[in-house]
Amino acid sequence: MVNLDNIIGIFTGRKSLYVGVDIGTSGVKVCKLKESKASFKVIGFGKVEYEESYIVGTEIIDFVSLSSKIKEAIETIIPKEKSIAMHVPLALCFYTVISASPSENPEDVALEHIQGIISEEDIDKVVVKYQMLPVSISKERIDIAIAAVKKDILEEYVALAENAGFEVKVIDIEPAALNNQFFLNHPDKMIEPVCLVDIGATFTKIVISFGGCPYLIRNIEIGSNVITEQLQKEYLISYQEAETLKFGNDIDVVSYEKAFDEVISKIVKKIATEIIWAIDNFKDRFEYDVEEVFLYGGGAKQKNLLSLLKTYTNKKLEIGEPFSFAGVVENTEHAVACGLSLRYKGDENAKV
């Protein structure tokens, strides 16, 4: 079938945009944009569930199932479209940025770094990217981001879309697809370093981001599951009334606030922690402070969160927005999906 918005992308030089597919570990989520003269528009995007787990941590359990979930939530929020851009998680990825002085071929001294991390045996095996970022921090040195996946995991990856009937024509990292979305709904953030905390079910991503590009990465493992999990351990209860409670209502065994003051907020705290260190890494290496934060995925909605990560922190923090700039608000767990559905027909920037 003719794709109208690419034969009309040859006329007005408007990119044609993919499909934007986030596969979590609780669901997977899509997200369609159009490009509309100097904006965008959301066609649409939405979530399909597990009914069970299809992901354990970062494998695959169930391969089946999960590419079938695919099929079903593309086909049903996003029908009629084959091209698409899928990520691959924070936690399967190695990225960094490194500098170097500007008489230096880019291309050698990211090689050097790689080489330096990854046995001669290994480097086969693994698909590296590198770019020379268009901002520097210090103006003395030039900037280069490295972007390593193994290739069988986006083997993985591409077959699980290809056996759900789709054309993968991008794969992106995870922080790339966050950071992209930000700078869409908040370019005035380009000249200042920001730092954006996605908490999904099973693992918190932390992205420090100047200039317009990722600069820090860091992956732990704590998610919103884990707050679930402790609930239901400490209390006895139902994995549905751990949720009642993790969301800010009380059960019949315990009150939120007593959930929270014994529970939750501990785990917050954790978090908060994660982020700290964060901040602080980024400052010992590239002498810069960070003085906002924003919170993105499902976890982001829990109730006091945003109060109590900003006692922890001691920064300013607000819940991220993905489709803000088209005035479409809570939906924050739609970042990852929102930053894929960027790409498009010959896009290749951080493209692994």
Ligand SMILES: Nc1ncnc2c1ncn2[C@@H]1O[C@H](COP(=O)(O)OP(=O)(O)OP(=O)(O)O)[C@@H](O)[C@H]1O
Contents of the next structure:
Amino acid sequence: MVNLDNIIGIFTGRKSLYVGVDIGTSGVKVCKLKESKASFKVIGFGKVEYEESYIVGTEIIDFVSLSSKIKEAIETIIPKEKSIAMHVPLALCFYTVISASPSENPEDVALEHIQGIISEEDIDKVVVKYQMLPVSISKERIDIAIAAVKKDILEEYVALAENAGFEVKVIDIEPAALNNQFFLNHPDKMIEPVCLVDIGATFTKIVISFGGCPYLIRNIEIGSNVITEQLQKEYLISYQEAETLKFGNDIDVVSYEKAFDEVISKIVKKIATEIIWAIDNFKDRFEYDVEEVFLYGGGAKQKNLLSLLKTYTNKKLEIGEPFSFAGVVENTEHAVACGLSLRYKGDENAKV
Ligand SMILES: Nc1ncnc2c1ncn2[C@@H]1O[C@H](COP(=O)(O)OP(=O)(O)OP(=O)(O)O)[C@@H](O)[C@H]1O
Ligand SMILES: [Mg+2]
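Alright, leaving the form predicted on its own aside, put up the form predicted in complex with this ligand.
Now the full complex is given, and it begins with the chain already shown.
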């Protein structure tokens, strides 16, 4: 039986932290932190990229190669560690927060909500967890988080790690990992909602958090790979040339500035539209404006993206730094691994 307790991490006291392993669609990122005297230190982190696609969209297409990459990544970045925390991609999670009256029983409210969205025959195939949040947006109400993940997905991720010789101690949902690393770095941002955007290789993940907890999530099927593909198509160039261009360099047929205006800006606009949509949706549901947006993922490093996204969204935007608590910067792509590495012994919630 899989247990997804403590999906929303609140961390106090001293703990033995697990190695965070982010299995992304472009590579594996690994991170290990240490907690000492109520502050955190970075023991190590790094990324090993795949030579080929082992995951297409949400589907693992080469289980054996992926598993051996996970082994290689952990053994080279944080050797001798066996206990890991990993995540289920946001695209494969259901997550919502509902508000109820304090006089209602949270369990009844959560069950009723779940029954409204998952049919009786599917309920056995899904692991559902709910938790009353330590905060609520409206003082007169209580907020309850509900998370659901299909059992076969959890089993596949656990099998991947076990096949590589590791013991999965915790499985988080990706929005919780992003959220937890954010509040590690910005404990002062509890009182206003914030929007976290992770632009990965395949997907852009949007999480709106409040008071230390995720409230709204959204997955967009646009990532940095789309930029490479569009550049190839538009300028009839090779994959390698498109990658050189994407990384901010001029190539023979076109300058970066021109390619940014003609191709990349259109993709940035689509991402901006989705961010605005998520923020509007949050406002409709919780009557609260979101003013600040933090960008994560390798795609956030795209040259000139930040200023254009600011223009399109009209929000206060900045590049998020998962290790700013330790004074280490320019590692946007390690947000999920960092969030996972906050998981500790006693915080276990995945046992299949
Ligand atoms: N400086 C840069 N400029 C533009 N793109 C970059 C830069 N650095 C990394 N990228 C792109 O970021 C992507 C990798 O980011 P990341 O590691 O966050 O993805 P991922 O976690 O594997 O993907 P996903 O979360 O979608 O599964 C790649 O497409 C890479 O080309
Ligand atoms: Mg990612």
